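Starting off, we have a lone chain in the form predicted on its own, written out as structure tokens.
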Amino acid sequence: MTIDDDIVLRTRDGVTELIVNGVFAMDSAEVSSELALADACLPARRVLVGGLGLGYTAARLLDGGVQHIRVVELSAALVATARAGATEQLGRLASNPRVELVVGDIADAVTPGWDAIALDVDNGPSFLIHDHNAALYGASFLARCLAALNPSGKLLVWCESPSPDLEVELRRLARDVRVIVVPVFRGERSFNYAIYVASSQA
């Protein structure tokens, strides 16, 4: 189904695909990196998630015992589709009292008091779906996220491929940085997705 001018949600052969701005964003056939992103947040009580997608990261956080999950999603139409139960998982998230779905830009939605902030709003700095998201990988926004974390909190950034420049910036700003590489196989093709995990200075 076409959700709005930028977003298409479609199901083929039992696989749900999310297309954003004409670019494949994700599908339900391969979600290992979305689950790895959630797992790297744990343990945590309060998690801020940038980007709803098909809801796999937020659902994994729920299953991991997180008490409050705020998901900030730029597309009002995608949030409305979730609230309408377009897929079983999106409907589960929308109806769960521990999940807060917020329409907005994560760049304007970072507030203090999070055990983890997980950013999965684009493909990473090297392959942007929306050009305006470039600022999300810059020093100013990364520093704001780190400052908003509780002591021992973590900032996590999902990328469709390793980003050395992003790693350098995070190492300059954070107390500690580690990189989780998630091998993904689609047919005969293989990819290495990367999740950057940066610890707060406190």
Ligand SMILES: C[S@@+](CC[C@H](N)C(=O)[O-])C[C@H]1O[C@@H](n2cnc3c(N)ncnc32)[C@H](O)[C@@H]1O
Contents of the next structure:
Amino acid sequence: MTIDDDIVLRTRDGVTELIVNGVFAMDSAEVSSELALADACLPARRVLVGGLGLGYTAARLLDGGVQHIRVVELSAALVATARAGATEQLGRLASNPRVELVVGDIADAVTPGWDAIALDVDNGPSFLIHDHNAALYGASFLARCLAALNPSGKLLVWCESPSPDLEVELRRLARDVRVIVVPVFRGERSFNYAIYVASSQA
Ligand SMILES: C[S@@+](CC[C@H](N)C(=O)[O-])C[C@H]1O[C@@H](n2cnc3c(N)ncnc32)[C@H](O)[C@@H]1O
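Would you mind giving the form predicted in complex with the ligand, to go alongside the form predicted on its own above?
What follows is the whole complex; the chain from before opens it.
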């Protein structure tokens, strides 16, 4: 199903694929890193999520008891499709009062007061789907996110491979940084997805 010029949702053999800007973004067959991203936010009451995708991270937060999940998604068409119940999970998120779906660029949507901010909007600084997302991995935006966290809050950044430059930047800005590596096998290919977890400000 082509949703708009930018987004394609395709279901084959029971597996839903999300293609963004012509690039494979994710599928429903292997979501361990999307779930790990949510798990690393918990426990939390209020979480800001950048990127709806197929909704695995947000759904896991919901199941983990988070009271308010605001998901900021660039594609208005994807949000409309979620509200129309394109997949069971997206429909469940769209109709839950604890979930707020907002159309926008996360770059402009960071407000104060979050226990966690989870960014899964692109493949990471070394393999961008949208060039304009480069700024999301830069010092100025990362510092804004860290400043928007509640005391002991966490900023989490999903990357398709470890990113030493991002880690250096986060270590400069945050009090503490750890990296969760999630090994993933897709057929013959293997990947080490990386989730950076940075604790409030330095
Ligand atoms: C890989 S998917 C997110 C997967 C999600 N964690 C899940 O569990 O299904 C990335 C999403 O981020 C969205 N996106 C890309 N750039 C964005 C931006 N700057 N702000 C908000 N959303 C963005 C894409 O349209 C896509 O829906």
